[in-house]
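In structure tokens, the next block holds one chain alone, the form predicted on its own.
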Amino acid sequence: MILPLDRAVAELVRDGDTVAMEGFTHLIPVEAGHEVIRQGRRDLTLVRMTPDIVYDRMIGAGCARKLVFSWGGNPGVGSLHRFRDAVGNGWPRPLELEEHSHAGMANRYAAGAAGLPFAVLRGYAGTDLVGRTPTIKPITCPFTGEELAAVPALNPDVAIVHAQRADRAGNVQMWGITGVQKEAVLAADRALVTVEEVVDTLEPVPGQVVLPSRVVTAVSPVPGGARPSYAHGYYVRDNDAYRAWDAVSRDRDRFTAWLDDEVFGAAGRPGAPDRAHGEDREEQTA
């Protein structure tokens, strides 16, 4: 079903959902994430397998309970300075680590997607990881006697993705650089999914995916929905945004500023983070 971004949001996403918003480097659902934040999510186990500057928003505005990753960072900048905040600082509340290595988290959503209850992997010889985080547990096989890791299927509440197009019936059209946005959608319970246009159409293209309409729960045009990442075939990243993000995160007051400028706009929001979690602000960087 095609719905606009704010209704999508509404009906498909719930405080204390595990949601899963996946993109690398490309077609990442940043809009979806603001959206987020504009409805006042609370509780959410975050799920990505690179948690990037929308996931640094969602944090920083109160949405995170829990991150499950496997690697966090302003692609080519640096750190996520509200991700630190919220580890180091507790603001505006405490975040949750569950770390896991790319291999772990791609896995865990091919099980989920296959209906399986764990995948096993040897993706974590030699780190400390395994004694670190709590899903990861040694298995031995059965036919050769090898140690190898097993982690948990990943099953999201709800899986948000954006791609290129879709067509009227809701199959939705994605290409260039892809990760694992069609894992986290099979494996999801519900899937929502931005896309640049709706077309009457789906022309085929080189290297595409297509994600039939029955895994999709709702569709939301939203172009430009990936910015500052990019659409391959519509727009360019936009490195200076990323650069800029570097110092608009590293302090709160202009973070928060950020949120009512960038995110809320004209319309204000239901409570700086600082108001509703009652925080002070002694800490101001991370």
Given for the second form:
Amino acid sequence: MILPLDRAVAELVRDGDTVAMEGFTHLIPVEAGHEVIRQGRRDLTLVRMTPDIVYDRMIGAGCARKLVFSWGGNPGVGSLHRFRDAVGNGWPRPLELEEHSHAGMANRYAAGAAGLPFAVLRGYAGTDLVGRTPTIKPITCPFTGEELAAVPALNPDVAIVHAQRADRAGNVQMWGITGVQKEAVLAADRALVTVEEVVDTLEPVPGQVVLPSRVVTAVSPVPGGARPSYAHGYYVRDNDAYRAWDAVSRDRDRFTAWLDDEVFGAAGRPGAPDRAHGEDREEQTA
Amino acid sequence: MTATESLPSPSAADADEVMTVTAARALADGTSCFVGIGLPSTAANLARRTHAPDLWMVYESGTLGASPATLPLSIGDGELAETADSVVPVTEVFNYWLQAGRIDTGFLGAAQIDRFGNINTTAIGDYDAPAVRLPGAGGAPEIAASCGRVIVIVRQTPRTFVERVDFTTSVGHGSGPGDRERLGLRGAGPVRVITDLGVLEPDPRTRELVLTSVHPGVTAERAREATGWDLALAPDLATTPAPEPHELAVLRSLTGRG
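Same protein, the form predicted in complex with the partner chain this time rather than the form predicted on its own?
Complete assembly follows, chain above in first position.
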């Protein structure tokens, strides 16, 4: 089902949901995150291996009650200041944390995608994450007796990812670094995929991942929807924007003004330059 | 930068450059290396361009055998995917490559490191009311556990080099001999900690980090003052060989300095 982004978010994302927006540096669904902010979603449990600037914005905007994650930083730049303010000072509201390692998170998604209750890995031994995170438990291998770590499956209410292309039937194609997006989509009850473009036919690309339409609830055409991250074959990562976020996010007032201008304001509205929300495509496909 | 005092100008290396060159030299040609972003990535890319052209760099984004022409800002830059031998899902890089023991060297940074090489990248102070909330674990716990060996690259200050880390994100040598074996950690753990002042290595008997080398122009006393525990000196304390001009030239072509 191809929907404009605002309608897709309205229909798929509900207050109190567990939401996983994935993308490992590449294909980060930034514009979908902005739409969640615009629609004022609250009490979300946000799940993501690498909550970077898009979760920093959602946390600062007050969307999140809890964060399930493994690395919360601005990649190559430093800290996430809205995340730190929420953890340290409860601004704009307290943020509960459930933290794992990347290996643990990836395996939790894989278990969720496989319909298993938990995943097993050789990890966490001797770390303070073991006592701190209730979703890490020891388990003994029934065959060798080796002590390993068990982590429960992640099954988000909704997964949101960005991809390069979809066809008009809603089959999705992505390539380049594809992270855990396939696992997140298959683990979730509902999946929203924003795409650079909708095409008649998905031409094969080396290294591609194709998500069949039957596991995709909605596709929204959002050209540039991964900026300032990148979409392999479409545009490159805007490293300056990540650096610039550091100063914007350090200060509550400056952040709030940024939200007003860039997300709620004219620049963030559907149809604004470089922020198309799919209306054109919707008209074409209607 | 006092570390540079005894080095010849005009190409004098600063302390970070000595650290990066020393780290690059620790990577043998033909080996595999799990590379984090920042100083580890700079050092690994320098090694590939100097003595180790067949260093096989793995980034946790799933790029195996990446050979970027420029330094990436993030672990998932497009340049890494375009130049990689293979791009695999994140589940595969952690399960099939790291956990299965296919990576020789893990390269880690640290916000805190203690006398047994345990690493904190989670929080400074109390976890529930942290003085500084750090990014968290990322790939580090399993890199520290499963790579054949670990090299840590971190600037040396008393705030960073502490008696005991506030939070053990990644296990080094635990609280001493036998801990890694008891925990079932398969790799050797930190074998070298390379700083802007010198090099620390675990004592083979006690597993405590001792100073084995000081960089040119740095005194052992200065390294001890920059350490939050009573840092022992190796009996055969060495002076780190200064960066060669060609190493510095390549490093500066990567970082854009000079």
